[in-house]
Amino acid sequence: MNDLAPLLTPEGRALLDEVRGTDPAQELAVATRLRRDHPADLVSAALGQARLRQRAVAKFGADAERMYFTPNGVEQSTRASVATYRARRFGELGVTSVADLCCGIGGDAIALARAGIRVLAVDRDPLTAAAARANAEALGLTGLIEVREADVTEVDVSAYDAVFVDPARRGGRGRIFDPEAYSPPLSWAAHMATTAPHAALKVAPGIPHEAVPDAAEAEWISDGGDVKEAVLWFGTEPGLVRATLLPGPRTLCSRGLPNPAVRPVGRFLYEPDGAVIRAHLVAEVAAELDGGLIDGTIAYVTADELRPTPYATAYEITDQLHFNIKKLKALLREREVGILTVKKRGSAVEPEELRKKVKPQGPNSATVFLTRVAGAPTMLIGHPAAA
């Protein structure tokens, strides 16, 4: 059933309430029971709702519950921490309003009308469109968004202190990493954002510094450690680079620093959040440690002291081996390692190859690095730095 309208009647919304938090395991017999009374169209849609908005609570909480899901809008929406954070920042510009383009299922609209922002929320899909409506009629939002089925390119967002374009970055094939094969393309989104005094456009995280627009301001952010999204601001601080961590916010900005210099391994090794590594700025993260990198390709910091900071992790490090497996099995063996994290940054070698080849056995744990110092693959060994 590719239409919310019989799940969103009086009927469908009681199968909803039913059929909540159905175990996958117990489903067919939840359905065989429901279509005693029920269209099997209804039941099948009803269960497959629920299983979205089982997927969707890892990135809205306990408002999926309530929300309405398309297979895409699960996978392509923005994490409801994220739209929040993006809706404060339009808010702090004194924006009120907001053309949404490309709205899919309505998550920053959600978070902007939250608050307190007017959002026109306009996307092509109709099936999309409509659950960006229900969403905004269950999270009791209508007043503050309108959404609009239309294409984006058409749309006149004159009327509208700022623009907010979330291209879609998934094709046929997968994802699409050429910024000019988005839909609609960035070189249209970056015209759309000169025509209002604030635009952020959402693109991947892994876009090319040099595809950055002169005009914008280029900011990565990270939820948990975990990079979600990159943003291109207008009508902020051309050229302006930053990462941004959340929970906080946290904001480091960029300040033009050379490249850090290469050093030999010090008793601490910070692994800078993927939001600064993807912002390239590691050198700001090592002036603020008093740092170095361990090879000059390697995002590792190194320092002789513990220093904290919120923009990466220390570990302490207790021995540096040339890559040998034989040795680092000895080590681990003679140590009682059972327990034991790889992380790998410029190895071939895979964590879970190393782990089978290890074997690790013991109470204890151990953090190995699968790295490159001054250009020689090497195995750093440690565990997390006490705070």
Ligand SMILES: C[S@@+](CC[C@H](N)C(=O)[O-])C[C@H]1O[C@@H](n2cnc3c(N)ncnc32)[C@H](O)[C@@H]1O
Contents of the next structure:
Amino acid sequence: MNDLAPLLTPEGRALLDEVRGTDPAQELAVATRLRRDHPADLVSAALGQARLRQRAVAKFGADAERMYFTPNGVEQSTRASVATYRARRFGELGVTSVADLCCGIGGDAIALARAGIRVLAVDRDPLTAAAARANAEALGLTGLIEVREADVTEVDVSAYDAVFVDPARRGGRGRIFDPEAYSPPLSWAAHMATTAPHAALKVAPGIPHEAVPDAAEAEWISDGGDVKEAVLWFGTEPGLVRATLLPGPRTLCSRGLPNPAVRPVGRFLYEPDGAVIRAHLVAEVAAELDGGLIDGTIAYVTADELRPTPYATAYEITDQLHFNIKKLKALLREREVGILTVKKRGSAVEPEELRKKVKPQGPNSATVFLTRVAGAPTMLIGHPAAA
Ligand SMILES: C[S@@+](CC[C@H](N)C(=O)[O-])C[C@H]1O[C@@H](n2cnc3c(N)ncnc32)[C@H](O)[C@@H]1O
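Now show me the form predicted together with this ligand, since the one above was the form predicted alone.
Shown next: the complete complex, the earlier chain at its head.
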């Protein structure tokens, strides 16, 4: 079914309630039973929607059960934690209305509206726009969200305090890495950004720093340690780079520090959060820790002292070995290590391969870092440092 309307009728809504939480293994039996009293295409649309809602719980929590999705819409939507953080930033900038250009099923529009911001939500795909409209209604936000089915390049945004653009970054062949291949292209979005007092453009976290326009602030965002996206802000502080860690939020800003010095491995090894690494702010974290790098090209910081920081995870290092699987195996056997966490940076060895070779056995746990120390392939063994 290429239309949401039947699911929004009283019969469709009742069916959606009935199939909520259906176990995939039971789908066929449920469908057969429901088809006795309802049209077959409505039953399969309801079951399909139930499946999408289950997938969306990871992003939208309990709201997912009341929302409407398309397969692409679930995939491409901003998770609520990130959208809520961004909406709060817009609010702090004094923004009261936003043109959300490329609204998808409304992940960002919902968070903006919940922050009290009036939203014009635009998407050119009819089914996606219908889902955004249904979501505004399902969540009681129609007073703040106007959904328009249109091409964003044809929309007048002059009446809004801010523009937000989340371009489509997936084509028929999967993810798109070139910002000019986004729909619409980054250069169009960057131009739109200059037409409003404030703007934010969501981009892939892998965007090269050289592609960030001079007028933009760049923010990399992680949630629970996973890097989710980068955002280019206009109307804030051009040239500033931030790493923001959710759920905090905790934000680290660039201070323009030079690369940290390389030094011998100390008692502690710090693994910076992915957002810090993507934002090229390892020097800022190293300065906070009074640490240095174990290698000029590797983003592990080492220091003699344990200092709590939200921006990196600390490990206490007990051993440093040249890369040698036999020696590692012997050491782990001697220590009775059965639970082995393998981390790597600057090594081609696959963690699973290593685990198979060393066959860890025993009641104790350890972490091994496969990396380079001053250019030499090295194994660092340790465990998470006590807080
Ligand atoms: C990444 S999704 C947006 C996700 C959204 N921020 C959310 O959280 O749900 C991108 C959307 O852009 C829409 N799109 C791409 N090019 C467009 C254009 N030129 N005009 C309008 N919509 C467009 C696609 O249909 C898609 O729904």
